[in-house]
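Just the one chain here, the form predicted on its own, laid out as structure tokens.
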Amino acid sequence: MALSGFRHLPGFLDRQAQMRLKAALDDVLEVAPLFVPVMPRSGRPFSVRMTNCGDLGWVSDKAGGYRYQPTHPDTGATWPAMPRQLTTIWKAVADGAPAPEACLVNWYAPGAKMGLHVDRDEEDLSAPVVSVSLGDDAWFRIGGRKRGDPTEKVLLRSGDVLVLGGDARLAFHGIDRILPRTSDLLGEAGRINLTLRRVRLA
């Protein structure tokens, strides 16, 4: 079973709320286009494309490794503001944690996945990680605080919200695969995952 502090909130956003959030993300992508990060050591590209919004954005490259920075790695522009819908979700589920400073936007095309990993590049590890799913269904996998711990799968659908707080804040997790054409929200096969994080100590 998943660690305490892990919450799956199915259908947190109804269809209309999903559409409003998708429209806000279209504006974000105009200012901060998707880019392909690479692994720090190998330089191997991720299978997902990503961008960010908020005061800080998460990036990865061979020269600088995993980190947060205030500017887009390709354009050099500051990240666009976080849509109000996302801060509203945070306030509803983050149990009073300080406001999020970063929202990582991951675009999963058919065939894309994300291996088991832990979100630990933040200074403030007491605040939860909150993620929002839009588009196609995906199989999410979560384990324990050690890579070899048992894992379980959770089916994520468009509009679902996940919270990794408490003991689950440093749990290994990832996306096994997406299920193409299980949603028509995005107008094409694929999935968007929005991950809200508090980065700096308040």
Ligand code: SIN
Given for the second form:
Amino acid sequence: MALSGFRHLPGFLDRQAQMRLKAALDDVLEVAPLFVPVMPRSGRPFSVRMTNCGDLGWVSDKAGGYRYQPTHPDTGATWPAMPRQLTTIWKAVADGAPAPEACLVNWYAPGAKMGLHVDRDEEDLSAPVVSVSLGDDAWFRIGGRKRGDPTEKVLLRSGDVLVLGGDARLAFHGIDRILPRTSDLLGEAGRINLTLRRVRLA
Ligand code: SIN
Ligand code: FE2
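Moving on from the form predicted on its own, kindly provide the form predicted in complex with the named molecule as a structure.
Below: every chain and molecule of the assembly, starting with the one above.
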């Protein structure tokens, strides 16, 4: 059983809301193109490509490691504003937490995955992490606060929202794999995950 504070809200966004969000993300991607994040120390690239919107964006490279910064690592430009639809979702599910500052956009091509990890690069660990899925289905895995704790799988579909709050805020989680061509939303095989986070203490 996942930790308390873990909520899966299947179908939170209907098809029309998903299409609106996809259109807003197309605008984000035009000014903030996907970049290839690289693991600290090993220098290995992630299989997921990323960009961000909002005041701060999550980036990772060999020299600087995991961190938030106000600018795109390749273009040097500030991140585009967070679409209003995302702040509305946050308000609906984040239990009164201060406004989100970062929206990490993860692009999973077929074959991409995300190893088990904890989101802990934020100063404010009391606000939940809110994630939105668009496009192909994916097997999400969530465990406990320790890496060896038992895990369970959850199928995430386009329009689903996840909330990792409370005890689940520091739970290990990741994506085992996506199921290519299970959705036609994006017009190509792949999956977008948006992760909204409060970074600094309010
Ligand atoms: C993440 O944990 O950063 C991404 C989770 C997801 O893609 O659903
Ligand atoms: Fe995460």
